[in-house]
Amino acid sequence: MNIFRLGGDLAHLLAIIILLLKIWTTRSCAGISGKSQILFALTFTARYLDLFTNFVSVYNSVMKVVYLAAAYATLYLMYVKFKATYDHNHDTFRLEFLILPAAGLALIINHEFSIIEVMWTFSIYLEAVAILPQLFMVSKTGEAESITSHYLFALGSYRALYIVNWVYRYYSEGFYDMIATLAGVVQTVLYCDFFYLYITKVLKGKKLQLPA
């Protein structure tokens, strides 16, 4: 555990709380994409195989149950509570496009060619392009609430952040994971068009509009 590490973990948590959030006080989920949520509850389900057979710490498990519980209460939400609410008509993208090359690269290019380590590579493959049914949906849309911007910004600084975990691992314990390092660049690169917007015309108190 270092700073960098534990920012993203906190960056990461924050975008949830926002989400659930936002969805239970306004009692509506419109402008986010239900598409990107079921990504990423599959990417923490893959990811968390090893919740009873592999003990890290109080912590980890603790995030790793959060997470999971999120990502399912968002589906429940998104899904059944609130699924009148929720705009299907913008969230087209279509999940296989990103699924099952996620899972064919997990499948050729692991630690480890077993279950557990196969599917922690689909999940961090996976959650490198989760975010992309929401971003092409904002893109549909034209425009994004100020609160799901935030949880947006939230969601990259998370990534980013981890990406500086990895540098700082590398050069104070000579650590790296190349998959994850590299599947984080691509999330962050994802968020790049994003992150101008939000610090030009979110910060700054205007709505954001990406062109469609």
Second form
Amino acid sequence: MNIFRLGGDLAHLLAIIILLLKIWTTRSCAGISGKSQILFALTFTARYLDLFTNFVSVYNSVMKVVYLAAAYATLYLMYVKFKATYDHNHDTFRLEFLILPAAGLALIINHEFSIIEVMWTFSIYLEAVAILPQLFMVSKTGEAESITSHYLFALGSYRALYIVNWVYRYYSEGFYDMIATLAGVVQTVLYCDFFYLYITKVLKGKKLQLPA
Amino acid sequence: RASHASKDEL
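Let me have the form predicted together with its partner chain next, following on from the form predicted alone.
Full assembly next; the chain just shown is listed first.
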């Protein structure tokens, strides 16, 4: 555990909390892609299948449970409790276009051809592209509420910090995981355009509005 | 060393 990895985990946790608080306090999930949230729930479910078989640390297990619980709580709020506020007309990304390629790639490129390993790899590939429905939704409506952009910034920072962590681990312990690193780079690159808009607009007090 | 080690990450 290094400071970048901890920072990444905390940014991820912050993103999840921002999203839950936004939905809970405004009693609305307007502007949030339920499709992306489905993909995140699927990601954590596939990745943390080892929760009961592979104990790493109390920190590790607690965070896994928190991420899983938050992912499903978000789905509950969006699809059950505040269903009426869900903006499904703008959330039209086809999930199979991301799930099927991620599953196919996980079957071909993995560390070991076993169920738990292929599921872990699938989760890594799926997470890399899970934000696309959300970014697609923002580009479709042309804008995002500030709170939604804070959520996206925290979520994007998480994998960016993980990349720094992987560079650090490579030099300090000779550790590297090509699958996680390449997928993590793809994941972070997807946020670059958003990062640019966030820094040039939202941090200056303006609403995140895409250029017409 | 390269594979599996990342399982300590989240």
